[in-house]
Every structure is written in structure tokens, then in C-alpha cells.
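Take a look at this single chain in C-alpha cells; it is the form predicted alone.
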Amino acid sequence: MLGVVGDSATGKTTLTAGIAKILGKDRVTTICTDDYHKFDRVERKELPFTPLHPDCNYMEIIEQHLKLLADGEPILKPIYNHKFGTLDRPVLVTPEEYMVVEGLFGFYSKPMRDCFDVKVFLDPPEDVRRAWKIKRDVGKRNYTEEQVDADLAKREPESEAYIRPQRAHADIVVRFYPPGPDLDVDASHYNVKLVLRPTLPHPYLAEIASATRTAKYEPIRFSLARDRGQPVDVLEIDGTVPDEVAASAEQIIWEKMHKDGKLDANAIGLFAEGDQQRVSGPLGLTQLLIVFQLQSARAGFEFS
């Protein structure tokens, strides 16, 4: 069961739909916590809290359904529809091989946090975020652009205080960015850091820094740091990473994975940008990273 937690607008579902195509559709199945919203567009213009508030979600019901899915029962999930804000009709989720839940909340409690196998926080630059959102916002939710930045700035206090705390509890926090101060940037070539807590084994980490290093230049980067004081591995991936640098680092990812069949390999790294799929080595890198992960626990659940 993974976990991916983040503010809005953070990469959230491109980064597991991508996860789902290489462990193969049929044998994920998804949902996102922010359909687990009280009140719907209308009603929340007369609260004085917004969507990132815990009093604004059925937090309860959030801890109740994720237990029932991590153990392999199914539920009735509601539904937030996102271009219109209305809460639409409920719908049954039955979990297959892989469980995967996105949204704002789902490291917010012990019993939530406790459900997960991998638990992933993605954390992009302000700047990053607040582009990734008009671009989404205007384009797919009707929103003007002078709307969404005074949502931002409305939203900006329950970020700090309910939603950016989640990432202390994550396994794995994922950063996206531009490589340099320009954000119109072809979105193959951000950059990425991962910073790896000790909650999971990396035991690939060393072999791909040494493996990718050339004398010239280093772009997949391994080093031992702090975040928040708490001893961490990071690993960053260079935007510009050549492709077959990228192949060479992600086989040796493929070659440590569990055996399994179903797994597509030629889906790393793909995301829809528009009408057009792309493909993007550092993404790739992390979404294997993830599904190893992943298998590991599924692995360990069978035949312990």
C-alpha cells in the first residue's frame, strides 16, 4: 500500500498514474482523499477554513476506509468532483495487488500513517507549485488566474499548519525543480532530489552513484545528510541526465527488484503533458525507486 501526500498541485497523480502503469493497471487500484471533502464549492464559501483543514474532511472516515483497504476489504468511497465542486455519488472500491492513495491527507494520523507500506511526500519549490497550479486551475477547473492566486493565498496558513507536517512521516520526499530561475522549462528536464529516510532499505544507492559517475560529470549525485536533524540519504538526478545514463541507473534498480513478469518496463518515465506523452529520465528513476519499494513489501507479505 503507498502513500503519496502533498499540497495541491504538487505532482501528486502524474506520479501515480505513471506507478501504476509499470506494475500494470489491472493490479492497482487508486483513490485520492480529497474525496473525502464535507462540503462541496458552494457550500465552502461561507466556512472560515477551506478543503485544507481537517474540520473541512471526514478525517474518521478517511482512518476507517484505509484500514479496511489495507486489509483487503472494500469500501464505499465518496466522490469529489473537482471541475465542478459538487460531491457526487459514491462509488465501491475493491483493492487489488497494489493499493495507492493520493491526496492532501493521509499521513495526518497514527492510524492512517499506520496503513501504509511507503509512504511518499512530494515537495516542490512554491514557485513550482503555484505555476503547476494556474497551469491545472485555468486549463481543467475553470478558474481564472487572478482566482487561483487568492486561493493560494487564503489556502497558505492551513498548508503551513495541516498539510506540509506530513512530510516528517515520510518514507521518501520527492522535489521537483527547474534547473535553473526559469520556470518555462521543458518539464523532461527538471531536476529531481530525493531525500531517503532510514524507514526503507536503498540498497542501490552507492552502485548507481559509482556506476553513472564519470570524470567530467556526475549527474546522479548519492550523498549522506541531514534533514531536520535527523540522519538521511539524497539522491539527486540532473534534468539533463543522458539517456542511457538513465538506463544504465535504472537497470541496476530493475536488477535488484523482485522477479515479476507483469512489470512494464517500457513505462518508466512516461507522463502526459497535454495531448502529448513525454518521457522523463529523473521521473523515471524515481517511480522505480517507488515501485521497488513496493515490491519489497509485497514480496515480504507473501512469503513471511
Given for the second form:
2 protein chains.
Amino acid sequence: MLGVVGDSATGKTTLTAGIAKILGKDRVTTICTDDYHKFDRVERKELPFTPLHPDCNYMEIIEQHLKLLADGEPILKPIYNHKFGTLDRPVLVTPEEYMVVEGLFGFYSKPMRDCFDVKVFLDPPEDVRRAWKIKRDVGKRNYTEEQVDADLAKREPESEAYIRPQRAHADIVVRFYPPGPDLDVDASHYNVKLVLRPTLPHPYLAEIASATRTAKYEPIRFSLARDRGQPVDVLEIDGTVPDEVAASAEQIIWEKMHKDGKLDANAIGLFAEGDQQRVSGPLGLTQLLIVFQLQSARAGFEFS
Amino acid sequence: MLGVVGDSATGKTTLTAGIAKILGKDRVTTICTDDYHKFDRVERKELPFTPLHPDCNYMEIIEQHLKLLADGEPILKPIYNHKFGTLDRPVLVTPEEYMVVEGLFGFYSKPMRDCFDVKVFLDPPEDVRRAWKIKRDVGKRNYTEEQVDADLAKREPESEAYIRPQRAHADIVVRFYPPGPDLDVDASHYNVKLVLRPTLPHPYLAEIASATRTAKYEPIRFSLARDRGQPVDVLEIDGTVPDEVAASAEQIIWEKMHKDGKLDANAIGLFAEGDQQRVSGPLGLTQLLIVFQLQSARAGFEFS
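Mind pulling up the form predicted in complex with a further copy of the same chain next to the form predicted alone we just looked at?
Let us now look at the entire complex, which starts with that chain.
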């Protein structure tokens, strides 16, 4: 079971959709913990907190449902309709071979965290997140730009108190960011910085770093660092990474994986931007690294 | 945990509401398994089966939720809106000291049955049930009398296949019926026949039978019988039972119970008919007998 947690508009759906495609959609069940809102949009107007507050969500039911899914049991999942802000009729969710859980919460309590094999936290710079949020909420959720800004300001204290602390519990922290100060750059050119905590083994790292190092320019960099005081590996991949360099790095991870005939190598790095299908080397490597971890967890589960 | 199962319009809600009142409403959580319909009224028009079919209900989720509630865990319960026939937003249900579960299903599978301490099946004569169903569905659920009759005919094969077989798993089978052929009699004058299976002990039976026997007339009768071939106790109470005879029988059960200050003796036998509050001796004894069983189960749970 993979958890992808992050504040709103941090790219959770983009990441999880790509991972599901690589794994093979028919054996992946994806759910979103935003569906566990207690109140609809109208009711929330009367309330002193935002959806980022635990009291605004059925936290104990998130825990219960994660446990049931981790045990292979079906759940009747509530539905929050993001477009209209309503709570709709629930749906039956049956766990497939792989479970992907995305949302604001997921690593909040220990019982939740204990359900996951791989925990990913999305952590883009705030200005990038704001740009993404405006693009999405104005385009698809019937908000105005002013409403989005007011919403961000209102949410900030709760984001700090309840969402961002979950970063500490992630195995992998993912930060996509534009190469320069211009936010309006094609997302396929974004750099990525991955913080890799030693809670998972990464047997491909040294190999990738040495194989992709060139005399003049290192588009993929690997370093030992501290994150909030704790030792971590950091993997940085530039958006300008040449296709063949990205491909050779992907190949190193790919070779360590169990090819079961369902994995789709052609989906690596693909993402949708509006109606456009794009490819990103940094995204591809990030996806593949997470898929490797999921597959390893599953192999441990199958053979243990 | 008490289960009250029976076909539609068999008096489930009347019985469970009265029991909850006697126990003390604030320590009873009541849920209805009809809420686990998979389809709304419009969708069901296209389907080859009625709500009495297991495929029309989230059976595995009923099982799961009963288990969770029996373990004292909260659930996020779906809602079927009987008035409009829609599936609405789910609600959080937290089990109190006593859980009461009513509905069409509940004793269908062994995992469901294993959750209950006391299992009651409601089994009125079909013509009585038809009269009750017309009164309720025409009055409160926007159906016409012709629609109710068509519905009953359509449901009959599924009632036989899926609902009535659950009778075999009940500890107590309850049959309320009018004293004569006239169906339009005041429900407070109904007789009741209770089939008591030896799956529960009934330490008050002999005492009630001997205490309420009079020379001329036995308004409360107690006999050994066979039900579908199996040995059972049968307790019959006439609607014409004098108040003081009903009271003395109730007293015999009441004395064996643990008075915890929350039990409401004044609620015994009360039921609502339209806007009227009525009292029925047969209903009162039936309620009290079930409350006794629930309390015994809880005492066993508390002290074991």
C-alpha cells in the first residue's frame, strides 16, 4: 500500500495516476482521503476550521478503512464531490493487488502510518503550489482567483499544524520545482529533489549517480545530507536531463525489478497537462523509484 | 447486540423503538440494514430484482459493519432515504451500551449472526403485513395501494428465498395478529405468539404461566411445541389480557432484572399509532422479555 500525502494542489493525483499507469491500472485501487470530509462546502462556511483540520474529517474512519484495505477487505467509501462541494452516496471499493491512497491526511496517526509500505510526501515550494492551485480550482472547481488566495491564507495555520508535520513520517519527500524564478515554465522541465529516508533501502542510488555523471554536467546528483537534523540521501534530477541520461538511470532501477508482464515501461514519465500528454525525466525517475519500492514491499509480502 | 429481522412492514421499527425507550434511548444505538441498498429507487426500476435480493445490498459491508459495531468500533453508515428512494450522504454511528440492528437482512450469513446476542424474527400473518404495508407506504413513502400490491407480488419469490429462511436462525420468533378475521382492529388488542428457541434460557416462563392462569380463562399460555420439527417453547398472550394480569407477568420478568436506574418501566407496552400513544399488554411482555435477554447478555459480557 502506497500513501501519497501533501497539501492541496501539490500534485498528488498527477503522481498517483502515473504510478497506477506504470503498475497497470487494473491491478491498482486508488482512493483519496479527501472523501472523508465530515461537512459539505455550505456547512463549512459556518465552521471555524477548514478541511485541513482533523475535526473536519472522519479521522477514525480513515484509520479504520486503511486497516481494512491493508487487510484486503472491501470498504464502503464516502464521496466528497470536489466540483460541487457536496457529500454524495458512498461507493464500494475492493482492494486490488496494489492500493494507492492519496490525500491531505494519511500519515497523521500511527495506526494510519502502519498501514503503508511506502509513504511519500509531496512538498513543492509554496509559490509553485499556489500557481497549481489557482490553475486547478479556478478551472475545475468553480472558484475565483481571489477565493483561492483567501482560502490559502485561511488554511495556512492548519496546514502548518496538521498537514506539514506529516512530512516527517514519509519515507520519500518529493519536491518538484521550476529551474528558475519563472513559474510559468512547462512542467516537463521541472527539476525534482527527492529526500530519501533510510526507512527504505535504495540499492540503485550509487549506481545511478556514477552512471549518469559526465565531466561537464551532472543532471542527476546524489548526496548525503541532513533533513531537519536527520541523515538522509538526497537525489536531485534536473528538468534539463537529456533523454538518454534519464533513460539510463531508469534502466538501472528497471533491471532490479521483477518484470511480470503487466508493468508498462511506456508509461514512465508521462503526465497530462490539460489535454496534452507530456513526458518528464525527473517525474519518470520518481515514479519508477516508487514503483520499485512498492514491488519490493509486495514481493516481501508474497514470499515472507 | 439485538437483531430484529423481518420482511418489510412486519413491525420492526415499532418493536425496536419501544425496546430502546425501555432501555433508555441515550444508551442505545439503532441502525437499519435497509440503508445498505446498492441502488436507488430509479436504478432499481431497471434491475431484475427487488431490495429483498442479496445482490441489491452491500452484504459484505453489512457483515463488516456488524462486526465493527460488535467490537465497539464506530462506522460510517450509508443512508437509504425511504421517502425519496435516494442514497444520501453517510453518517457516523458510534455504538452505545446497547446496539439494536433492524432490517431485511441481519441473520443471512453466519458472520452476521455471530454478532448478535439476541436474534428476533418478526413473522406476522401475510394479510396483516399487507395491511400494515399499505398503511405505511401509501402514507409515508409516496406509493399508491396498487403499487404496494404489485410490489408485494414482485417481492414474494425473493422474500421466500432470502428473507423468510432467516426465521430459522432467530432465538425468538414474534407473531402479532388480530384476534379475529377483522384486520381493522386496534393494534393494542392484537394477540402475540412467541416461539422461544432453546438457544436462550427463559427462567421466567413457568412462573408466568402458573401465576397468570385463572380458572375460567388463560390469557397467557405456555406450551411445549415443535417449530419446523424443532422443539421450542411457545408463549401466547391474548390482546384481551386484563391489565393487572399483564402487569403481574411483567413483574415476574422485571424482578429478575438488574435495575440500573436507567430502565424505564413506564415505557413498557407503549407504541405509537399515527399520532396516538397506545399500550398493549402482549407488546409489553414481548419487549420486556427481549430487554431481559439483552441485559443478561450484557451482564455476561461485563462480568466474564
